[in-house]
Every structure is written in C-alpha cells, then in structure tokens.
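Okay, so here's just one chain, in structure tokens, the form predicted on its own.
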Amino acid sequence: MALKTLDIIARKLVERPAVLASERAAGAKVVGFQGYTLPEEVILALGLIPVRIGLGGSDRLVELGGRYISTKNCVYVRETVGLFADNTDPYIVNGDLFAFDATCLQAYRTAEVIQYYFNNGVIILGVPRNFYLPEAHTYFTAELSNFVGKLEAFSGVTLTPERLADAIKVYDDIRTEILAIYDYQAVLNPVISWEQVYDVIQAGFVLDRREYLDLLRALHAELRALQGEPVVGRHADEARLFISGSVIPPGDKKLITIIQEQGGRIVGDDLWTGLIPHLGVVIAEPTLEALAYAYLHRTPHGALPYLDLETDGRIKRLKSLIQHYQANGVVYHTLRYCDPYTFKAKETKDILEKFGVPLLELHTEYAGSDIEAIRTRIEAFIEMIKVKAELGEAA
C-alpha cells in the first residue's frame, strides 16, 4: 500500500531547491553545514536555513574532488569538495555559509579546502577529542559559544533564550517523530521499509524544519491508521540486517540495494546519516552549557577515541538497537581511508561475537569494480544467517 505522505516528501524534495531560491532572493540566508557534534538547532534560532550538504555515489564527483584534496582522504569527503568544484548541486549555490565541526578531522580538513580554492565563506567548530572529560564540557562550550557569535555576526540576529527554546522544541519534536517511525519498519509485516524510513530521515536534511515536523507528523499519522502502535518482531527464518560503521549519504544506494537483492532485510543503522543522531540528545534547559552538554553526551561519533570497550557509549547503544531491532547479523560498513571506523571494526565485531550476533566487514568506495565481490560476500552472510535461523540457532 502507498503511503501519501512520502509522494508528498518526494514532491517536496524536487521543489525545494527552487524554494530554497526564491526564499534567499527574498533576503534569507542559507547556511550548509557538515558535522555529527554541531547543534543545528542554533542555526535555525538565528532565522538562518540549515541545509545538511554532501552526497555520496558519485565516482565522477570524488575524481574530481581529488584534485584538491588528498586522495588518502575517503571518498566522502573528497565526493564533497567535488561538489563544490563542481557547482551545480542547488544546496551548494544557494549556500550562503558552510559550516563544519571537526569530530572528524577529515571533515575539518575539507572546510580548510573549500575555503581556500573556492572562497567560500567558512566557519569551524571545535569538538574535544577527550568528550567525556568534565574539561571538554568547558573548551565545548567556549568554543559552541564563540561559533554563535559569527552565526551572530553574519545573521544579525542576538540569540536569545527565547528563540534557542523555539529551535530546541522544533528538533525534539523532529527527533521524537522519526523514533516512533522507525519502529515501525521493523514489525513482522510492515507498509514501510527501512531504506524508505532512512530517505525520510535524510529528506530532513534539507527541507525546511517546521514543515518537515508537520511531514513527520502525517506520515506517523498514517502509520499508526495502517498498522496501529508498532511491536517489532521478526520472522523464524528471516536475516535482519544492522547497518554500522562509515556514513551512507544521499545518493549512496551500493551496499542497500545489494542487501535487498540478496534477500536480507534491513531492520537498523547507527549510521551519523541514519538514526543515531536522533538519540539521546536531551537539552535540559536553552541555554548554549546545556547545548553542549547534551551534544557531548549522546552517543559518541566513531571518530572520537574511547579506550574503554567496557564502558563505550557507541558499543553500548550499537547493542541496544541490534536488541531492539531483532537484528540477527551487522554489515559493518566502512569507506576506504575511514580510518576511525575500520580502526575500529575488529574491537565491534569481537565484542558483538560474544553478544551472539555475527558481524560482516566490508571496505568500500563509490566505484562499482567491487560489487560482485560485495555481493558474494552478503550473499554467504545471509546464508549463514538464515540457516542459523532455520536450525533456532539466531542470537
């Protein structure tokens, strides 16, 4: 059955560019931006208009981004200063500021780059590396502070108590909407899939907030008509796939459409462009300490180093969903030159082993030379998956 609300979200996805157009000739100001720690909901009290930039997919794109940036760097980000090389992506002409932050520091260096060549306007937030020490709350607040105060500068709009409650209400609303959502792809026979359930959450990216609230509220609307209050559950001989490690943009449909054509099922992501920045963000009250307080204690981003297996927030929620979800298999995911990631893919997969759920790893870029070998390697994990099921074996 389709569902009205995502023809809508399609529908408003084409227009948007030449909205976004129209609203910047009428004077406003548009702001691109890049980041897993940066609070976006201060862009949007300054009555700036975020826009999440960067796509994925584009072996022509990351060709031509590697003629300004290293080719070391991952294919992301190199596909990113393509973009602005390039420039025809809307998102990217209409942007009247970028901004980044720098949890990873590759992200960081694509700012330095875009400036640079393109003369971009660019401004830079600094994110701690040691997040969870009481010294990071006081350096992360300084430096969220001192980026208000060029989002003021460039606005020319004070930021007030007033307006920063306004945003943060917006987005607990938005974050609240796309977890109730999400379940509801991972019931026993759903109206809804997980790849659209992930293009809903990336179609907020661009479109305008409070219209993307009022979206997420009819499309929850009609779930609900359709199926009632969702209760996941799964099928006995069914492979649930997880989704982690290294971003999958807009644009990067490789390893999702593999995963569907070799009959696994994908029920979950802790991916920075999928779900995982909409958990555990509580602000306590609208002020810029809470902000930062509760942007450095949500689930920590791959790229910042936690030395503790034991007491890692990143482990500790990628187990909570594979639970939640009734996944029986992660297809670790990482991007060629995404160092934190793949660093970091034996340590998931030898801790999620004795949590009694496989992992699969695979190391990838935009170009399509690897998809047969991807393809061979799903199709004997959800093989194995699904035989484990069969036999009651499935963790």
Second form
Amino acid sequence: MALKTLDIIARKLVERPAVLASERAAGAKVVGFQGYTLPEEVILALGLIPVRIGLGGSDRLVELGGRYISTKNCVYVRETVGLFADNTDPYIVNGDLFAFDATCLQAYRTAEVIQYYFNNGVIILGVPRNFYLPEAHTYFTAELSNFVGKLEAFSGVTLTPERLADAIKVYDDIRTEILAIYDYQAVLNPVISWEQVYDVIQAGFVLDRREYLDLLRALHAELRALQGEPVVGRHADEARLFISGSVIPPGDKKLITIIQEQGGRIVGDDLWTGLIPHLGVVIAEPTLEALAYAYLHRTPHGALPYLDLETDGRIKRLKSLIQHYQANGVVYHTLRYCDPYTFKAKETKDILEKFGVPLLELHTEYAGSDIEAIRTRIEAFIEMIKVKAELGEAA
Amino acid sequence: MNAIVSRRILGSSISDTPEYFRYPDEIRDRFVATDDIEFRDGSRVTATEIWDYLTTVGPVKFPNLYDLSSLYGNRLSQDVTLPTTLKHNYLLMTMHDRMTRARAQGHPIVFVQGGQSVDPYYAAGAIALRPASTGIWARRQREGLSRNQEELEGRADKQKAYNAISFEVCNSAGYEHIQEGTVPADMVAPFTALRCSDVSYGTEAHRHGPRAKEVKLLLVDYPLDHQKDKDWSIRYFADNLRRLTRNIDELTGRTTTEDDLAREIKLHNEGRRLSIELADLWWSADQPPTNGKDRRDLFQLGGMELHGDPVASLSILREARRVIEQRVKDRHLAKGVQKDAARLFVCGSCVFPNDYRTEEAGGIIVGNDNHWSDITTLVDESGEPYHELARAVLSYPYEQPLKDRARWTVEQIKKSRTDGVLFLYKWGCNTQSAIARLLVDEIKAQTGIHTIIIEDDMTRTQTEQLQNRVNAFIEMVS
Ligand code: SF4
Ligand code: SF4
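Could you output the structure for the form predicted together with its partner chain, given that the previous block was the form predicted on its own?
Up next: the whole complex, starting with the chain shown before.
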C-alpha cells in the first residue's frame, strides 16, 4: 500500500536543491554540517538553513577524496572530501559555511583538509571525550558559546532565548514524530518498512526543518489511520535484524539491499545516520548550558570513549532497542578504517552473546568487490537465526 | 627453537650464523672514568658497574640485543666512545628489574602514550611508561633469546591484542602486556586525542580484558581546535590533570600537592631544556656528531619517560650535553655516517626507518616531529602549576591547526638543515595519515624541499619495502 506522504517527501527531495538555490538568491545562508555532537538547533535559531552533508556508496568520490585525505581514512570521510573536490553535489555547491565537530577525529581532520584544499569557510566545534564529567559540560558550554559566536557573526543575528526556544521546539517535535513513526515499521504486518523510515529520517538532513516536521506529522497521521497505535510484534520464523556500527549515509544501500534480498527483515538501528541522534535528547531550558548538557548526555557516539562497561550508555541503549524492536540478530557494520566502531566490535559481540543475541560483524567499504562475500555471510547468518527462532518457538 | 630455525621461518635473507657485538676492552678505562647514573630513589650506579653489566650479564641475558645485523634497527649502537649510549642501553636492559623494584617500593605503574609529557604522573609518585618502554619491560623478562626468537614471541604477544580487539586497528595500547599481566600496570591513563583517536579507543579496550578489575582506567582529556588560545580549554585540561593526580593518589594513599607538581615541572623542564640545547648543538655541527639512532635516543631523553626514571634520564642528559659539545668542537664524525650524508627529517607518528640502513644508503635522520614537539615545549614555572602545565601541553606544536604545525615543522627543518622530509605513518593510523599530504604540501610550499609520504604496514613485515623507498628517496635528495 503506497503511503501518500512518502511520495510527497520524495518529490520535495527532488525539488530541494532548486529551492535552496532560490532561497540563497533571496539572501538566505546555508550552513552545511557534519558531526555527531553538534546541536543543529543553534543553526536554525539564527535564521540559517542547516543541511547535514555527506553521502556514501560512491567509489568514484571515495577515490577522489582519497587524493586529499588519505586512503587510510574511512570511506565516509573520503567521500565527504570527494564531494568537495567534485563540487557538483547541490548541498556542497549551495553551502555558504561548513561546520564540523570533533567527536570523531577523522571528521575533525576532514574539516582541516577541506579548509586547506578547497578554501571553504569552515568552523569547528570541539567535543570533550570525558563527556560525562561536570567539567566537560562546562567546557562544552563554553565551546558551544564560541561556536555560536562565529555563527552569529556569520548570520548577523544574535541568539536570543526566544529564538533558541523556537528552534528547540521544532527539533523536539521532529524527534517525537520520528520515534513514533519508527515503531510502525516493527509491527507484525507493517505498511512501512524500516528502509522507508530510514529514508524519511535522512530526508530530514536536507529538507526545510519546519516543512519536514509537517511532513512527519502527516506521515504519522496516515500510519495511525491505517494501523492505529503501533504494537511491535514478531512472527515466529522471522529473522529480525538490528543494524549497529558505522554510519550508513544516503547513497549507501549495499548492506540494506543484501539483507533484504536474503530474506532478513531489518527492524531497528542505532546508527548515527538513523535513529540514535533522535533518542534521549532532553533539553531542559532554552540555554546553551542546557543544550550542551542534552547533547553530551545522549547515547554516546562510538568515538567518545567510556571506561566502565557496566554503565556504558551505548551498550544499554543497544540492548534496550534490541528488546523493544524484538530483534533476534545484530548486523554490526564497520566501515574500513572506522576505528570508533571497529575497536568495539569484538567486545559488543561478547556482550550480546551473553544477552542471547548473535552478532555478525561485517567489515566493508563502498566498493562492490565484497558483495558476494557479504551476501554469503548474511545468508548464513539469517539462516542460523531462523533456525534458532523456530527451535526457540518449538521449545 | 634455535636462531637458525627461526630465521628460516621469518624468511630473512641474512646469514644463518648471527654475529654478536661486544664492547671492546680498549674502551673500558675511559668509560669507567665517566659519570655515575643517579636514580630517583637516591641510589647510584657507577660506570664500572655498568661496564660489568654490559660486558658480562647483558650478553648472556639478552643475546638478541647484541645481534650485529644491520637489519635490526634497534641493535646496540657501535659508537662505543659515546658513554651515554652505553648508559642508556644499561637502563633499558635493567628495565624489568628496576621497574619491579620501584613498584614494590610503592610507585604505581601508569601506562601512557607517546607525544605527551609525564610531569604530573611523577609528581604523584607514579611511573609513567609509554608503549616502547612497556614493550621493553616485557621483553626484558625473557632471557637467552636470539633476535628471531624474541621477534616471534613479540608477534605472538601482539596476536593476543588482535584477538581481543581487532587486527584492523592500531593496537598500540599495550593491551597484550597489561591484560596478560606481563607488565603489571596499575593504571592506564594517557592523554586523549594527542596525535590520534586510537589512544582513547585503546584505553577503553582495557575495560573488557582479563585484568579489567585490577587496572584503573582514566583519560586525561585533551581538547582540540585552537585549544591553546581558549581559556576554557586550558581550565578543562587543568581539571583533567588534577583528576589524574587525585586518581593516582588513590593508589598511593598520599596527597599530591601543587608544590609536588611544581618541583616535578622544574625537573622535567631541565630535561627538556637540555634536549633542546643538545639538538641545537647537534644541528650546528658541520657533520653529524653521532649516528641517527644515538641522536634520536638523546633528543628523546628530554621526554623523561624512556627509562621509567626521570632522574636517571637527567643524569645521562647532563653528561651527553658535555660530550656532544666536545664532539662538535672536535668536528667529530660519527662512526657509520657518511660525511656528506643526505639529512632527513621524519614527520608522523609511531614509525621510524632503520637508522643503520639509512646511513648505509648515504643518509641520516636528523630530526623528527612527533615526541619532539612536547619536548620543545617548556612549562612556565612562575604560575599555578596545573594551569601552566595545561597551557604548555595544549600548545604542543604537533597538535595545532595545520598551518601552525607546519610553521613549527619548517623551523625544525631549517634548524636541522634538512635535505628531505619523510612523512611516515602506520597502516591503520587514521588521524596522522589524514593530514600527511596536507602537511607535506604545506612544507613544500614553504621550503621547496623534497618530500615523500610512506605507509608502513602494521605488523612490520614489510619493513624492507619501507626501507627501499627511504633509500630511493636518499638517492633523489643526495
Ligand atoms: S565515526 Fe566512523 S564512519 Fe563516522 S566519520 Fe568517524 S571513522 Fe568515519
Ligand atoms: S600509529 Fe597512529 S593510531 Fe596508532 S598510536 Fe600512533 S598515532 Fe595513534
């Protein structure tokens, strides 16, 4: 059954580059950003247009980017640099300023490389690695305030509590809607797939945020009309897979396609290009202190080290999402040279094994050369999960 | 397994009968008249005792160190008239005994990583060891091994880290020694984000190891992006340093005061200053006064961490300062170095070409940026010590935005009269490799000097390829 709002979102995405160009012609400024701990709210609050940049899946752009940054960087950052070198992507072409954060040091280096070779205006937001400490909050608030100062100078607008409160409200509502919609893909007989929801989340990287919120509300209403309130449920013989690990940005469908071709059903993710940035963001008041606190206390990104296994928020969140979406297997996806997630692969596997959930680690790039190898491993993994599920049901 | 068999396993082209080096008796009298080494606990060792150890105990316990093959980049320097190289070797050979004794005396062992200073660790009564020293400690527990046997055992050790973490990442965090208990570290507490992100990930990896409950973990968080110019970054880092000493205090049961830190900074500043002076002297000489290996060891002593005893390192530095000054006056040309050797400067972290083979090929490495940037950064002794230390550490040139890092690197290149720059990085070293091209392009733009970027494989099985490229580069710049 076709969902009307999905068609509208697809159309808006096609129209977006032209809309952006005309908004810029009318004096608006676009801030392209990439980062994992970067409160987008401040960009919107200053009347700037936030666009989350970055694509995946293009070997050509990866190769191009690798000429500037090294071939030992993850393909995502190489492709990001490739986008700048190529300079045809509408979101790069239409960017007036680019903002990066230092959560992952490879993204931080990307900012340096882009600034040096392509002479783009770049600003950076420092991110503390001891993010859970009170002093890290103090530091990050000051860093955020410095970052906002640069954006204020760029936009010519001063950040007021009212402006910030308005922007926070937009994003809070977006987060609420995404979370509600996400449950619909995990019900027994869904009318929307995980892949479609994932695409909807990524549409939010570039669409006008207020318009995007309206579209999410419309989609939610449509889903509610068709299926009522969602109840997550599972068929006995289903291989319900959860995807964890490195980002899977727009343009990179390799893994998702293979899983589906092999009869696996994806029901959840904790990817930074998927659900996870929208979870657990509690902004107590419209101040930079509160914003800094909320972003530091989301689920930690893999690049932020946490030294106590028992209380690690990332692991806790992973387990609770697996349970909530009733997944019975995890595909842990690591991009080659993505150290933040590769370092954690073995440990995460051991932890989930104790939790009764098997984990398949797949180490991949954007090249097509490993497709067959991945297909074989996923096929075997799905088969194993189905057998396990049936046996469990029989028992 | 004997040496012959292990050489065959490694597929090396070297002859099957290892030749061993001995310190010649003719130099004994001159050497025993040189300075003692003084230690942190007030004890001393005389040059005579050192001589006896190096000529009777060392060859039996650690034959591998005396292997004469130039394929062995860490072999003992044969510049036997340089007394400090013998003393440095003595300290490395006695690492296991000395560290075991110091720990028993109540000094916790803290694992750190390269490119950072260690003043606060020692101020709190701990011993800070980075991967090189940790590895040396582990290796000095195995006696009677040939070089190939030792190398095979080292690889087997590393395999443990690959199995526990991943072979796809940089495994430099001493996991195999610390979690296996070979090196009884009490704490892993490096600075984050210095040089790379893998220091943090490597530290985190210890949380799931077999000794996870015994080894305290802590990260001294190093904020990035124009950090030296931001008050809030300095305050944050200073707070992290305070947390570090408080956590070490929990292990020792004592309280580290600001005076303790101030005293330690003074001591380490002396080491840093001596290293800078030594470098200026060395670079000012018409011809290299030592070989590349001895130069690197001497310059690095200013980091005050290599021997696990800053007072001992300082002893050697003081003496080295005098010896090098004399050699420069005498226009001494170091043994094994060609008079008109091509002078190379190495950028990048954690990998270095074989000095001996570089010299055989007509080059010499005259400087490097990593772990020199921290040594050249003095701490202001007049202010509040945590704040001043934080300010200094955040201003390490190696960690600055690219243009600033390049500016400092160019200064070092000019001072050392470099003919060519090598940027080396290890396979899997993302943060340094990311800016390799950028840095060399900027250096080239500022100096017009020849540059090359070389990647080394992680397991060091392709060192021959690395050296071949270095040698070809030497030909080009000569
Ligand atoms: S987290 Fe991984 S995928 Fe993301 S930028 Fe860093 S290395 Fe690349
Ligand atoms: S090799 Fe690179 S990644 Fe590994 S510790 Fe050194 S700088 Fe870090």
